[in-house]
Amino acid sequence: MLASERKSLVIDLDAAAATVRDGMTIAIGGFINSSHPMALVRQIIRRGVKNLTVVGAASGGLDLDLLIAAGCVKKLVTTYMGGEHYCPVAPFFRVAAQRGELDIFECDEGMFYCALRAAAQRLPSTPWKAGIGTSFPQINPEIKVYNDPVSGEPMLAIPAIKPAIALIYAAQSDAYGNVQHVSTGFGDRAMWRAADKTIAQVERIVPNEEIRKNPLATSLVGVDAVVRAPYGSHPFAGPGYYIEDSDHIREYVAAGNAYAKSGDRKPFEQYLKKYILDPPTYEDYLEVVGIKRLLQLHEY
């Protein structure tokens, strides 16, 4: 089929966010302070989506904490939640976990990828030997201990985690869903394989000829939709484009800590209003951040 006959998969932020509905299981790619589809995350919050099961990155970042703070998350699947040196443990996650307000799928990183692999293989679970003798089966009753029918050895059955939608950040894509990351792509491929549908939010959309110049760089093929959002990972890093916005992240962490330490939610509500609820469009969000600040993030 000629490229001109293909159907463009490019959609806007509103259309992409509208696919996420109350009660869904969604996966959000990236890794701690890098490569999160934040333009989509903010739009989901603006839409008031609730009761999500969120499969975060194996090392989850403050993108997930923001969704928890906004009241979007019922259940969380991840192995770590924090912002590294900005905050060892994400503030709203910590409070919600301590109060029992959040259903947490406790697992380590190996179990996390086992759960996604089971979903990709259309299996109800997958066996895993590491973790035998630990307390994981006690603190997470969804993980079952059984004896392998061949060897008789004790094993863990890790249940499949099946996202309805994976939201992935990447550097670029053509209009037909051929996506290229800069750097590793972290665990995004595992999410893409496990999910029923994948939406890629990218810095730029390039001609198919540009993708075919370096086919080995293509990390995801045949995603279901592509969204163009320059600076779309902000305030987190976009590999190959910009570093993390330290000042912005510290502003969020300060708001979260005010709530975690004293129950004062006002600083977060101000943050939410300034950066998410008030800007009517994504471009307006970028204007709030400011072109000078955005350009400074190119200085490695």
Contents of the next structure:
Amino acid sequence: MLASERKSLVIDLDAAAATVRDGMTIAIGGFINSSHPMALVRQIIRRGVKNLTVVGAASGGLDLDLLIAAGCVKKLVTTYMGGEHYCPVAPFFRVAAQRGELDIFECDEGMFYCALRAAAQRLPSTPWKAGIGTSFPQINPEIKVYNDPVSGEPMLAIPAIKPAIALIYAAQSDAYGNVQHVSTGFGDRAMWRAADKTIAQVERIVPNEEIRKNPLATSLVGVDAVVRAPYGSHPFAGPGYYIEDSDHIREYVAAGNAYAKSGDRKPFEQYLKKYILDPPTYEDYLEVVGIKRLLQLHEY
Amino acid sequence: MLASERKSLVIDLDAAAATVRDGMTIAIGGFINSSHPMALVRQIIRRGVKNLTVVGAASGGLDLDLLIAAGCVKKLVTTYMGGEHYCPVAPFFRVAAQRGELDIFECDEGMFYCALRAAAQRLPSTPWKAGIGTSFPQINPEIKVYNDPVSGEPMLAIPAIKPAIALIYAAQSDAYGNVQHVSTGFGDRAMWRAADKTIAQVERIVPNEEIRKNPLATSLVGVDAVVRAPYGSHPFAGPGYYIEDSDHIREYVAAGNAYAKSGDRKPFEQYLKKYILDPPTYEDYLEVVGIKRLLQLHEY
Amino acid sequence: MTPEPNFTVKELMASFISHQVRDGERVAVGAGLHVPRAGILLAHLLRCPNVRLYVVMTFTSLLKEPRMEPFYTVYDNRPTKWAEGYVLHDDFQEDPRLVSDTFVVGALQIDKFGNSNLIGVGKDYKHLQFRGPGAVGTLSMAHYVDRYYLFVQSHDKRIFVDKCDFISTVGWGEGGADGRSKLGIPGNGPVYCVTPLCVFDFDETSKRMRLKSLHPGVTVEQVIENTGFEVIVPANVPTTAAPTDDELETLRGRIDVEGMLRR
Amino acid sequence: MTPEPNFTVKELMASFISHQVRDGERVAVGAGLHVPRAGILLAHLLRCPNVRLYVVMTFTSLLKEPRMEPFYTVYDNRPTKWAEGYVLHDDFQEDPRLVSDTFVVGALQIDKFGNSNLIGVGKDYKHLQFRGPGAVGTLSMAHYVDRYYLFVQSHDKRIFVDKCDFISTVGWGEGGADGRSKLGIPGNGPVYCVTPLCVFDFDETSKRMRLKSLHPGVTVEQVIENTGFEVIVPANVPTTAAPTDDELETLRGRIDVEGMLRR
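Having seen the form predicted on its own, can you show the form predicted in complex with its partner chain?
Below is the entire complex, every chain and molecule, led by the chain shown above.
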């Protein structure tokens, strides 16, 4: 009598998005205009989730700005909020921050990973030296200055930040949660280690045998659930598959700038309706974008 | 006018061993009976280097015991000193420790990597929680108990240990120090990060183009020098190439046990003469072992 | 007289350990200890298809493997052929719980509260009577895992002592249900101690070691005689459950093909 | 009248930056800043064959690459085709010096001691006049590298201020040769500040910003007028060295093929 087969961890998009509930701390992987689990992000917006603490990527980007614009975010943990050459500062972030409407855990990339590592290591804080002499201990009162017990020198204690759920975008996974990124995976591993649970949104689900052909490429060895969503990082890049959709990003930035510059939320409301609220399913979103456009975004 | 070609980092075995000088702190990679840079270790013994602080692998093994037996070691930083099923406790280590002749930085694997990470991160110490309630803070006075600045709870501060040189065994490298291990590389990356300089002893030197075919396999992206020594982990395993030489390890353990049990150093002196002091070169060592024996050790 | 059992004590211990594994967990297979290794693999093949096995710094599933090729060490490269992914040795310090949810700890000495010692025997650390191999990773693993198990290959008064000369891994500290929490140590600590004579558990209130079951043919007196602290002995001590035929078949046919547990 | 130079100010700045790179170093190529990126690649191709370039989280050498395919971002996957090895983004926190020995820092504000600000402009952090993008990794990189360079794409009194509203990256703190060491900050801090008008260095004693060279056609008065703090002006201020023909040829033919620096 042998054990039954391994259980598939593949779930559907809405079931995955439904794990994110009001007030939770979640992490969202990727890097600036690449590798964000956008199918999940849009579904979270559709579900009207509120008061999230979002541990954005180091560095974050317009994926987080969209969540702020849609009213989902209470607190943000990130080191950079921009769209690189598309926009120097993310527009809704900028306005919300200037109005004091957003709690910000102000940090740089070193501190960001300190906070995630502390969570992964089950430590209350980890030390960092860089930041002494800057404004960070003043503008982020969660960071404590103390003296190192060995050398006596002043240090910063960066508190642990533990996401309940990490939402990660990657190229592929098997049904058992062995995830493989194309190329680096940026800082996604750090989020996976820190979070209680990780959901991977992938371009393809492949047989376990495919994963075993190159186990060195397995970047997250065992996530908790897997969601299939081809073109799922759109409008951002999906490494190995497609580059970012410049036109779409410019459309979003224009809508954001209209709000940031003149307080006009209408262009964003139109964007929100067209791309997120109206399309009943994820596939319908892709229909709105159009297969022709999607096929133009090939990486090479 | 273009820049000249890249400079080769390949050096010979004796030049590499000569960088290790009396009183230095060095790290030696590998794991128990696998992946130790033994050609370098033997050359260090031949050169009569003294008073080393050796940051042995976590977990260390008979490679370190040999250095202790040969009188090179003043202080040891390791978590385990044994040969697994060949011997539960490394013999010369055991005697030296029991006589109080060896300084030991007593730690477990978690603390070991804390010390290396602190060095890599240029921090005076990093925190660890495991160890509270044990004898470690008493038997290792370099570890300090303090209260976490965020939570107030008692923590251990593990001081940074920075090797001047890390000696690493790996499968291959190009001439520019891009090193690729077969399989995991155990904790070698942590030593590379912590050390001021790293020397990789490899089975093969391959063209840069070979490295670029699988950059994900590059485990140490840029060491400071590369030494070629085929069968260079013998008598220990070289992953992807050969398994450990059980007979040779048993010969060493028997010599060690003769000393540990009855104080008879003669069998070890014979071992030392036969395998290390008499063979004028590294290739001569392999001749003493014999090509027939070496070819029997293939991994599959 | 009881008939001679059709299994060895090692097979019995492996069977007992196999029932401690829970499906879906990450479980480190410390290959050096053959009995716990066999127990974990047995659980995987018979009851826990979804455990993630940590084998020689890789994670894998071995459900489809007809026979576990022999691997006696934690450093042997050959089992990496089964890898689904790598977790480097130093990664364990980044997140101990990503390596294993449970663990097996061996020891030179174990005291009545399940504290254990791999450092050495003797009163003076600088002049030990017997220097042990060191803590390896037991200290950190036992601290962070959900729960762990003590396992020894022999049962005598040198191992089971009233007080360890040194503590490398905390069990229940100085005892009591809050023995760990008052030190700020997470997890459920040692659950059982498995020996060639018996299985101990821990009294719920005092967290002192208590006889849970006797292996076939072993008497309470034998345990008491060979244990250096006072053992709590309940009124009725059952016999450790014998491995089932299924278990023996799987152990002998697929896991312990070379018969390490039958010697 | 001086003849019109045969190069742009961006090319001039790239040439200047290229001379700051030392062979054998690790150098992060922050692709978003085109001018420093071009300068680093120029150094690599002409003088520094042994730098290890950190490009989109890979390390590489580009000596054999006839033309740098356009990459405008730090997230574009395409440059990973050149990889010799990966260093993940979070690895930078494990060892900042394995990523880069030197760095280029941009800013919203820079003060006379080379402290800089990417957080925002305004007195009240909770109600900023202008919220910046955040520190990215500049704080930690600038702390750990051997030395770094400030670089701005425009030169005016909004950027060059007497005192930053917030400091995200320490330059020389409150000044003085011990401005960094008394805070316990390692490294040699900011060495030069490169602007479209000039290059600043730092007075050895006060560590206040000092005019080092003027770009062709720029006057001392122009710099003073557009700088919000008192600039130290030496008796003789040379003109920033023009890019050589070799440099321009390599820049235009192999690095800046699309002419980003000529616009």
